[in-house]
Structure formats: structure tokens, C-alpha cells
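In C-alpha cells, the next block holds one chain alone, the form predicted alone.
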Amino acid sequence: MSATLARGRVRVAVVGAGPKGTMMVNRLCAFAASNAGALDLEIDVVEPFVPGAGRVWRVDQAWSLLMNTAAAEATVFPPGPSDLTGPSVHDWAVMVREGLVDGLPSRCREFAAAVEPQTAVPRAFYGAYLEWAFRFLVRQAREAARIRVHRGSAVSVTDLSNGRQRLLVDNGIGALDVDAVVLTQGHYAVGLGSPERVKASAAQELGLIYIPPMCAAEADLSGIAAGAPVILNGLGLSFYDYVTLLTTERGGRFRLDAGRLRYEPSGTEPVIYAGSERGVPYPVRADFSPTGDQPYVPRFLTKAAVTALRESTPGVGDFKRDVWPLLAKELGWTFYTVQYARLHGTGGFEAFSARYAAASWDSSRMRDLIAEFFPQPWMRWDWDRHTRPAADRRFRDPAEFGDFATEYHRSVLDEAAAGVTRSPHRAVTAALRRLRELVRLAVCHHGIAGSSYRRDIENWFDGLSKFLVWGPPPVRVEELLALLDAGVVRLTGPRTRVAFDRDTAAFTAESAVVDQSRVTADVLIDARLPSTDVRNATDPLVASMLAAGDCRAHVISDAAAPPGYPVGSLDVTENVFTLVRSDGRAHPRRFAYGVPLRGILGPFGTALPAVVEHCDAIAATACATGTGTVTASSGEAMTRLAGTTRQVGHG
């Protein structure tokens, strides 16, 4: 990453010094490195809590929350040779068993002893990984750049006459002046939302108790009484976190009774009622078996489709019509692959791969050919029974759907303990979630339409990927059937629903499809995050933006429903990420990167060499318009010179 530069000084702030924060901060100085002699660089890092772990990774939350990748895959650090990088969680674990890293407490090194390859570490370990690699990181980077740290919140940001930036940190910190600002604050603070409003006022006027979407880490769960019933709102990753924090933070634990898991209760949990629309629980996540590591070799979507349908439909392109069929294709290779080899073994794999590329996806060929070699219904793949285990079924009381989700839950783990090479089915969530980084391409900035990005993004696909690849891993499923067996944790079945009941003065669930289903309680636990929504922004730095027209949410074009779509997302320019104001102009000097993008990025996650190349981008742009390089009314010239530091795709 390499461009021509004034020569000059660059003070760059960035706000949020998460992990996204700290990548900012690593590409940063490697763009400096990179101008030797030609660019002395500060960065003054904003951020109230600790370095690297943030808020949301900080050290101090239970030991028992779980991250949901695999140690060999948390980083964050750049991938290949750089002198800016560094070790994977797994790796680190290794160094602080070797007596490599000084200064962690006692419970980091005891855990460290343990930690394989395929380890869901505690969030703690991981924060104190990421407290250890910002700190590495500033010293490796000592010869590149000048890096301050200011333990407080951003709460304001204006123009000064000369161009740059006057940033208002709080906490006596007081005028930061720089020449180019960079957020990566991840989850903002928002307010609640209208039915979380309803929901709050509701509580507070009856003695209720209920608790908005959040991070359930932060979440006080001290007002909820031993043995009374709660209803959790969600069966995602938060729906695991608080189940642990309501069991095994109270006292309760686990135990190995014939190669099974049992629950032995404290006394001191409530029982727990959980539903949400699909009913089930979020099953194992897709890379935690013995394979699911390996590499994938797209055949169909591959990033030269996705570029050619870019290309053929720019600002109307329809996911299900343009990047639906493609998908399926290559999912469904992958799964008839493994299933072919298990029912047919390798004689005849030839000409059936052949049959297979020549054909349309859900064309009468394909569906001809698939009949052929898997003439049973069991033996093909069906997206329904994958992402709606229950389907359309009724069950008579909460125990027969209990013990359905129960019979689920363990096939999925068979199937993860069997990997990709031996489990079509897994082979399916594996491939998915390497996929994910060419579906976020076709889609995001305005790959899509804004009405099909609506319908088929946020109201079906989102839900159906993360349901089949972003699962807790094996040990949490494990321990919610022993929770269930126990009878602690208690499911009230698909398409539940969530009112408030004014006769009984008490939160109410029920199922549609489940009878005897419905259940009342005194607290409710609405199981998610809050969406970063810049309309509904309390942080104060974004809040104060938006009232001044320095910021504006992220509108989807659709050139059949002008002018589109809005979306929460921060608004940004494609490629460089300069924040956009409300009357449609970039501001050069300022930038956002991160979870705050969803909208525009897609709501996928973004794959580690991308979050690099993106980083790069808003790196090489914010120290060249430092410096005078760029002007500061040259959109276009800012994109030319992402482009020229290092390609990027879209965005």
C-alpha cells in the first residue's frame, strides 16, 4: 500500500478502539511505514474503555459467555508476511503457555493450558488478547507512527477554518485537533425502538421487569427471582448467553452421567420460557467439527460472477432472480458432492458433475438429474426442512415440541462431529459461511435493489444463513439439552409471540402451533442486540452529526420505489468510506467503518482480507488528505487513490 505523498505531518483520530478500531490503527501505521521519510504520522485513539478489548470484549464479564469462533480463526491482525502482524487466539494461547506474554492474570494462563485449535475461548481470554495486541501493536509500531491514547467518548466534531477537525473528547480530555476523524465505534448507543418503548412504559407502570435488546453481559439480572418464570424474546446467540448467565453464573452446573451431559440446578434460576418465530434454537455453528477448516473453491458463484452480475444490473439487481439461483447452485454441488460419493461412491462422479454445471439451477434438467441419483426425498436437499426444522407441523402440547427440538439439536451435532467430508449437511454450512464474502459483494452498495434487498436480504436470507452458520459452539448446545431435560429451560415453540396481558398485569408468550403453549411472567428479556441505527442514535458524537447534517442514514436505491430503501446504516462513499452529509456531499476528512455499515456492507460480517483492503482504503485516503495530496473537494480523486494504493472490489 503504497502512494505518493506531500511530504508532511498527518494527525488522525480514531474513535472506538474495539477490533475494528484496532485494524484501523494497524493499517494506519503500515501506511506510514510504507511513506518512510515522507509522512510523520499521529494517531490519537478514542476510546473510554480499555484498548482493543472495548466494551464489548472487556475482561471483566463472565468467564462462562463463549465466543462463537474457533481460536484458530480469531484475529486481529492482517493475514500474511507484514511486520505489522501477528497471532491468532490460538496461537497467543500457545505464547502465554511458552511464558511469552507478561503482566495476564492467573485465570488467562490456567484457561490458556487448554486452548486447541477448535477451542470456543471465553469473550474474557479474548479481550485480554485484545488488550495484549494493541499494546504489541504500539510497539511494533513505534517506529512508524506516534500513538496517544485518550480514555474517553467522542461527543462532538466541527470544521475549522483551515480544514481540520476539532474533536470534544469528554472525561477532561476537552479539543483533540487532527486532520481527518475515523469511527469505529461498532454497537453505538440507540434508544428503544417503538415496541420496546411499549414494552418499557408497560414495566415500569406495573412492576415489571423487562430488559431491551443489549448486550446480555451488561444486562442486570439481579431483580429475577429463583424459581420464577422469565420469557426469553430470541433463540439466537444472545438467547445462550443469557440461559448461561440465569444457570451456571447462579450456581448451577453440569456433569457427565454415561457420556451425556446432566444439568444439577442450584436452586437459585428461574424457569425459562424461549420461543421466537422459527421455534429452535440456533443449531452448531458451521466450523466447529474435525474439517471444518478447509479451504472452498467456489465453481459457480465465484467473484467473477458476482462482478458480471454487478456489471449487467447496476442499482437493480434482484437477489433472488440474479444471485439466488447462482448460490443454491454452488450449495447444492456441495451437498450432492458429499452425498454422491456416500451413495454411489466415485464411479459415474464424472458425468454427473458434467450434468450437473450444464444445468440451471431448479430447472427441469436439475430436477430431473437430481431424481435420478437421489430418487428418495431424504436423500436431496431441502432448504425448508434446514432453516424451519418444524415446518408447518403442530404439536400438542410444549413437551412433544420440547422433545422434537431435543431429537434436532442431536442430529445436528452427529452431523458436526462427522465434518464436512462425511456430512452433506454440513458440507452445506460450511460452504455457506465461506460464501457469505461473495453474497456481502453482490449486495452491497446498491448491488441490489432497495425493495429486493427488504424482501430478500433482511426479511429471509439474513435470518436463513445466520440460523445455519453463525450457531454457539457444540459445548452450548450440549448443555441447552441438558438445560431442557432439566426442565430449567422450557421452549415455547414456533411463530411465538410476545404481548403484554393488561387482565393479568404480566407478560405473556405463546406459540400458534404449539397448544397448552402459552405462559405469563414478570420479566421478559427481549434475547438480542440493539440495531445501530443512526435515526435512533443516542451516542453522542453520532447524535450531535446528524443534527448538524453531518451524517445521514444509508438509503438503498431502487430506481422501480425512488429513491429507495433506508436502512440504519451510516451513510459512506463506496470504496473510501468518507461519511456523507445530508445534502448528498462527502466529507473528506471524515470516515466510518464497521458494524455501523451493516446496511451497506450487507449484514454478513466481512471477511478478514476485505476489512484489511477496506482499512487501507480509508488509511491511505485520510493521511493523503492530510497532507494536501488530495484536495478536499475531490471526491473522485480520493476514489482514484483508494484505487491506486490498493485495488478494492466493491465495498
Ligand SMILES: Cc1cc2nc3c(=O)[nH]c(=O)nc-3n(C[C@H](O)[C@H](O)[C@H](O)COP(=O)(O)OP(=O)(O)OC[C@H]3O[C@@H](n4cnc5c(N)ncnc54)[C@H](O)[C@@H]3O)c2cc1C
Contents of the next structure:
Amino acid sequence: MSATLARGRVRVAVVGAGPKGTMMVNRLCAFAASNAGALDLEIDVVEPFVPGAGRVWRVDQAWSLLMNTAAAEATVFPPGPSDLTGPSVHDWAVMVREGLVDGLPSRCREFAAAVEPQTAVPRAFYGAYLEWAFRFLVRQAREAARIRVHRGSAVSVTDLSNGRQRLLVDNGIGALDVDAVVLTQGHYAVGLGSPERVKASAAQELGLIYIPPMCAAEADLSGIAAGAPVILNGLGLSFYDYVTLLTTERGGRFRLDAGRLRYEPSGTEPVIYAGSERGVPYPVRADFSPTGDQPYVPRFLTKAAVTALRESTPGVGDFKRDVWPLLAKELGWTFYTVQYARLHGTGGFEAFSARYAAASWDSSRMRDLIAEFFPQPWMRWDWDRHTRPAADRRFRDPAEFGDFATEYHRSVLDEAAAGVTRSPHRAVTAALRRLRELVRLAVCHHGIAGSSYRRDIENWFDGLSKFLVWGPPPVRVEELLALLDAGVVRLTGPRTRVAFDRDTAAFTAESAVVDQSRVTADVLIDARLPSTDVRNATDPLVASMLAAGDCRAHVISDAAAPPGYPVGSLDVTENVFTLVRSDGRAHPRRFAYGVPLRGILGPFGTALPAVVEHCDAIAATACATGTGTVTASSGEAMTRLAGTTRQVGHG
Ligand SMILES: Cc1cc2nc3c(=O)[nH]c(=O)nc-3n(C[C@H](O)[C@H](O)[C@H](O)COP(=O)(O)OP(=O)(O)OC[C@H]3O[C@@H](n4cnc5c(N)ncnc54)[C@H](O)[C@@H]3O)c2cc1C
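Could you switch over to the form predicted together with the ligand, since the one displayed so far is the form predicted alone?
After this comes the whole thing, all chains and molecules, with the earlier chain placed first.
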């Protein structure tokens, strides 16, 4: 960012000020600072909630709802040093403890006293941090840019005859005429899918309660009576949120009894029946263990390997064929390195390691090598065992399955307590978390063919990796075990199917592999977030752009099945993230970034350094296009910038 890329006056609107919008504002300011004297930047931030926290991280939500990221890892600042860098949540908690942060609610101060690097803080606490971070950014950037906040929702955007953009904002704010618009709308509003519409209308017709996919913090659970059966469909992070809201938020308490957590009901809880395809709730997340945050240096799935893959299979990449063997070999390496030390000590490891490196994943050579050093099946890494814990087993009743699930979670908690240096299982899950950025680089922007994306990512790897990597912090699993023990939560089992039974006018849930598991209930909660699918948008801005042909859903190309596989992501250009219109032309003054691009960037989230680079590329392009001063030298510098991004995008 050292070259002067833009000259003159420019006004950029950022729509949505959650974490990504905050980062976008940060990088716009960084761009202005690096063009000081040449560029006069105004930023209009449009957000109906308090900027920084936005909607997801509102401070006024239940404090019992936790982040699933460790405090030391959660940040909205780019790595320093610069005036625009700032603390992680853990560093901020230390600042709060030291009295360096004013104007916080007393609850924040009390909580800050207990925050350790590995703490999973309440979402409301993270929200307080994000609100502070936004205010801090505005202060730090005052020399670089003028930032105005508009507390409303953007409802439409149109082209003016001079190329500028007219953004209409509700709440009486009206029109903002700007040079460029960046959409960082995160989980924007979408309508119900057709299965959800059927459930909703059945519920309405018969006076039942149906809660469709949504953020649990926003669900109205007040109509759920004490003791009433409730079906929770889904066992991921939203499941844990609903369980918390229906138990401790209703006055129940956990108490330590001889080293075990016990649940003391308040008497106002419903009885929660929960199930999913896998049947087992997400296990504890790896990086909350004491050694979970170690950097990981890949040996087989390297950036160079990903680049080579993308170059050798342009447009026809296949995840299972091309990426998975490298990833599985990498994770196998992680597993057997720790397992070797645990079982054999250090002697002879070089010989094993050289032979492992020389063999392909799942080749007979590799299998023989593993069998030689790890003769018992329990010594080996088994994808199926770890991702489908119940495998194809049958259970005679839900109680037997409940015991199985409890035992499974206890063993994973023990592994987590051992940490990634002593538990080979935890080492794999922690490494997988780190490696997802490389997987993202391998698949993003047509890295693999559309059919492979649908089959291998959407229908297989995404679920598998979320189960292994995205679990809750340990306290949530300990609580779940206490609730299972108390009979407040009951698991229906694997391959649970939820349906609506017209004869009994109730919702039902039943596992295909657990006998006597059928339950009926007047309440059904689809415990997951809705997917941000542009084709289903009810957000007025996205919906109106779609109707006008000003944006479209991304199609992942597929030479074998043209035109490819459509995903719900907003379509953007590679490198600078300009919105692509329905006729395929990019709009030079409109950009989008973050959650709405998941189908393009891959469903795994994006690591912080890449987020910073992407936002830098958008900032440079938006300002240069907005000022209309793209000179030969700035064009060159922008190409360099875009090139940096391409390298990130391509590995
Ligand atoms: C309940 C929940 C819990 C999560 N927990 C974690 C976690 O623990 N760790 C983690 O890493 N990730 C977590 N995530 C993932 C989450 O997506 C990201 O952490 C983060 O919130 C994404 O940031 P964002 O700014 O892209 O989107 P958001 O946080 O969704 O912010 C987008 C903002 O855009 C605003 N907006 C939308 N439409 C308009 C409009 N038309 N006009 C103006 N403003 C608009 C919204 O009000 C919102 O504030 C969680 C997500 C959810 C929903």
C-alpha cells in the first residue's frame, strides 16, 4: 500500500458493520492513510444495530450464550504494527482489568476479571469488545478519514448518471450518494425454504410451535411450557444455544458434586428430545485445550502443493481425487507423529517418517507401514470412527444410545484435556482447523468443479470438518452430560427423521437405528442457522438488486456438466470482489465480502491474514474507481495488489 493509488475526494458506503464491516472500514482507513495528502476519504457506515457488534454480537443478548472461539484468537484488528491495529479479546479483557477502558457495563468489568487466553467469552462480551473496537477505530482513523454512522438498513442502490451510487436507507435517513458501495451484510435476511414453509403452515393451522432455522438468541421461546416435550432437530452449535436458553436461562443451575457437574432444575424446563443424522452432538472443540493454539506447519498439503494442483487441473479439479489425498496424508502424519511418540518414544522415528513421506495416502505401501508400527486397530486413525461415532450400530432404546453418547463425549473431553501434544486425536482436529485455510485456497473461485463441490464439499467434507473442528467449549459439553444425566435432554439417536403427523396433529422424531425412539411433541425447533442464499433473500437491498439483474448467484463451473453448479453465494469477481450482474458484467462500483460469498470462498470461513488482504484489495479498487484517478502507476500497483490476492486465492 505504499504507492499512491488514488487521488481526490471519495465517498464509500459500507453496508453492515459486524466484524467484517469493521475490518472493511479499517482497511479503507489504512488505504487513505497510505495515500495521505492525495486522498480525501469519507466513509458512510450503514447498520441498524450498534456498529462493531452489529446484529449477531448484540450486547443485550443472554450472557449465557458463548462464542466458540478462544479469547486470544478473537480479534477484528489486522496484525500490527500500525495505528489501526488493536487488541484481541483477551488483550482487551486485560485492558479492562487494568482500568484502561471506560463506559462499560459493570457485568463486563466483572467478567473481564476471569478471562484467560483460552476462555470462550459470552457473545455479549465479544459484542462489548466489538463496539469498543469500532469506536477505537473511528478515533484512531480520524486523520485518515471521516466516518459517519447511519443507524438504518440499506434498502436499494441505483446508478446515477454520473456513475455515482445512490443508496437508500430506511429509518428516515434517505439517500446517500456515494462513489462506491461495499456490502458486508453477513447473515442477511432470507426467507424460509420449502420444507420449512410446510412445517410453519402445519404449525399455524394446528396451533403448534415451530421455530425455523434462525439465530437462537432471537427466537421467541416463551410459549414453550414447563415439562412440555420439545424436538430439537440438529446437534450442532445452535443445539447447544437452545439447550442453554431452555435450561439455565430458565433458572436451572449447575453444581459441582464430587468433581462432576450436576444439574439442578428450576422446574420450568421443557423435556428436550434432540437428534440428527449423526445422532451425537458436536464434540468439544480442539483449540480450547491448553496447547490448542500452536501454529501448524504443513508438510504435504502446502501452499505450493495447492498452487500446483490448481495449475494442473484448471476448471476440472476434484476434491476427493486431488485435494483429499494430500489433506488425509497431512492429518495422518499429524496423528502418527503424536501416536508414535506415545507408543514408541523417539527411537526409530526417522525411518518411519521417511517411509511415510514416500508413500501415497491409502496406498498398500502406506497401509503396510501403518500396520507394521501400529498393529492394533485402536492405534490407528480411522476417519469413520471419528466422524460417525455410532457407525452402523443399532441400539435397543434411547437410554442405551444416551449411555453410548455420554461415553463418547467423556472420552473426547479426556483427549481435549490431554491437549494436542499428547492426544493424537486432538492433534488431528487442531491441525484440520489450521488446514481449512489451505482447503479454502484449493477450492475457492472454481478451484474444483461444481459437481465435486456439491458431492464432496457440501454433502461430505463440510459436515465432517464442522463436526471435528467447530464444537463448543468444554463447559458446554460438561453441561450437556449433566443434562443428559438429569433427563432434561434426551437423544433420539442417529438417522433421526423429523416429520409432521396429521393424525395426532403433532411433530414426531424417530431414529432409524434406535428402537422405541419415536417421540411426539407440539414444539419443533430446527436448530441451525439459515443459509444466506441470494436466491432466497428477503433483505430488501439484496432482493431488489437480484430483481433488477444487478447481482446473481454464483455458478461453480464444471466442464463435464456445463454451465456448472449454482450456489447461493453472491457472484463476485476474483481478486477485487466486484459484484457480477445477471448479464455477467462486473459492476465497478459495487463490492461484496464475507458470509454472502461462502459458496465462492468455500464454507470454512477465511483466516485473518487473507481477510485483511481481500479487504485491502477492495479498499484500493473502491477508492481508485471512486475517484476516477486510476493512473498508469496506480493501475500497476493495483495489479500488484490484485496479484497478491490472487496468490492468496490460488494458494
Ligand atoms: C449465532 C452465531 C454465532 C457465531 N459464533 C461464532 C463464533 O463463536 N466464532 C466465530 O468465529 N464465528 C462465529 N459465527 C460466525 C459469524 O458469521 C462471524 O463470526 C461473524 O459474525 C461474521 O461477521 P460479518 O460481519 O460478516 O457478519 P455479521 O456479524 O452477520 O454482520 C453483518 C451486519 O450487517 C448488517 N446488515 C445486514 N443487512 C443490512 C442492510 N440491508 N443494511 C444495513 N446493514 C445490514 C446486520 O445488521 C449485521 O450487523 C457465529 C455466527 C452466528 C450467527
